[in-house]
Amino acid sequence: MNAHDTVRPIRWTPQGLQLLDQRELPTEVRYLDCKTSAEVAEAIREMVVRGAPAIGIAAAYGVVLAAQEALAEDATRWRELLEPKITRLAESRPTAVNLFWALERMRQRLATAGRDPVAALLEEARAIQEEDLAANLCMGELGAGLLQEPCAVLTHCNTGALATAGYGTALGVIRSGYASGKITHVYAGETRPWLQGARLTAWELRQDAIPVTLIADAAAPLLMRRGEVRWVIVGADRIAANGDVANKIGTYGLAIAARAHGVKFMVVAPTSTIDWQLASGDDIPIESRSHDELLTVQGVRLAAEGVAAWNPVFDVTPAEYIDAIVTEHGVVHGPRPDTMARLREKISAQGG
């Protein structure tokens, strides 16, 4: 680790998985235990760990503690009983299509496990979580060449350390343009209904000494009106194959925003992030979390009594609204479906 890369949201023990509780940051750094795959697909729906890579890598480590249990129930009939605690960790989030990619590499691990599958499956698992954090520090060199002169930067929900292996993806790009020179200030949105803004991405950078401003999500329009910001820097919870991006609630008004005052667009996801059978981000599934989120903080009613609320967790920003996608495997300048298409060929050709 360097100096602006300290946080670690996941870790394997003996006894089962290690989660940082992101529900408790920032007043209190506490580890969840998980020692059953139920209680990894439970953490997963209640957001105690989040971000699309982190939850692909959490997922992998439930099915090595799924193998563990349906051998514990019955050694002869195992296989059976691991599919349907598989299928509940593929449950536990529809959007984040790392989550589904995870799973399907663990079930193909366990085709050719031999004697041994827990230890097959764990160091999968554990392949899977090395592999996010070294695209991550590609990505965060890739993602910084971007960025011409020194400038400040707005990013949106939390795509750091805590949402990866480590090092994050559009936090990535913001750790190593802050560490090249080419990142002056970060401009971070609040991220309403679950504050990951406030709560998770004020939190990383300033444990790793990065200056940060909190604003208000409304605020961002005003901040590239004035001229303030030269970048948006985000994730994404899935990529279709024209480029088009699921991410967090909000970033569709954002690139809105970004190209109305000519400030730039990159959005910074692994390639486990595109979902190439979907054509389009029409053919996106977007999940509606519950209203309450919505309606109260921290069980404190801000609305209401017998208000009702919209509280779709997602939006979809077209692909013509960004500048550029950063991937483990390079950098798709002007994203549509013939760069897109380059990309999958360049992927195939390096043997991913």
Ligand code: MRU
The other form holds:
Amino acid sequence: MNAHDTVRPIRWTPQGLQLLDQRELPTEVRYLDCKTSAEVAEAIREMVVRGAPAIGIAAAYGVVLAAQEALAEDATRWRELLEPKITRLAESRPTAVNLFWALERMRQRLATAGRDPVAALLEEARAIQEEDLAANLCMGELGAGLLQEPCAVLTHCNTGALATAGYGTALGVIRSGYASGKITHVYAGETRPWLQGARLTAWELRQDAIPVTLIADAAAPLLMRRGEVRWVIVGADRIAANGDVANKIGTYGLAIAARAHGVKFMVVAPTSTIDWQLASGDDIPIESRSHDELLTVQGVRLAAEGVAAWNPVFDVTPAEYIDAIVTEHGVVHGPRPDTMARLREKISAQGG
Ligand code: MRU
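Moving on from the form predicted alone, kindly provide the form predicted in complex with the named molecule as a structure.
Once more the chain from above appears, this time first in line as the rest of the complex follows.
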């Protein structure tokens, strides 16, 4: 860890999984203990842990707990008993493909596990966590390398250590860019309605002494028109094979505004976020969450009783609005089906 990277949201202990409770930040810094796989599924659903890579890592540890439970329930039928527990983890949130990617990887490890399946699964979950951190450090360098001269940038949602094993995706590029003098200042959109930007990104950057200014989401086009930022840097929850990107609601609008103002748009995501099965972003399932997230703030009702709400929490940015997708296997400039296919070939050539 360096001076600009101090937060770690996921800890495995002999007693189970500890998750930094992101519902409580920034007021309380408290880890929640998850001792069962059902508790892990609930923690993902309720956004104790959130952000695509972090959801995948938490779910992987959830499978370790699930295997322990299944073995304790019936050592002869444990494989059968494990399946519904994995299904419950898979049903916790629909959009971030890292969840399904991590569960599939755990299933594959299970298929080759020897006499001690829990130890094998724990080793795999740890590997997923460590590889994510390594990918973030690599993407941080690659993404910062795209910034030609010192500038301010805008980010959306929280893509930091809190959303990953550590360091972050888009926020990892921001960490690396700030450390190398390429990024002078960060603007963070508040990210209505859950306020990941206001509550999490601003807190995380403050923890790590990176200068941040919070803006209302609706202020972003004005910020761009005034020439205050050169790049928008965001993460992703699922990237389709043609380079379309699902990310936190509001990302699509930022991409359109960026293109209209000559601001560059960078997406930073590990290859575990790419869903090669989906030809385009139109096929990405978009999570809808409780209307209360919009109609109330911290339990206090804002809108009049009887007012309806619509709360899709992700949107899809078409690839044509994206200048670069940064992964741990390299940068895709101008994502399109063919440039994405070249990345896929490179990943297979590198044994990924
Ligand atoms: O609903 P959330 O907070 O889980 O959404 C998170 C995002 O949209 C992030 O931008 C994305 O997961 C990338 S995080 C490295």
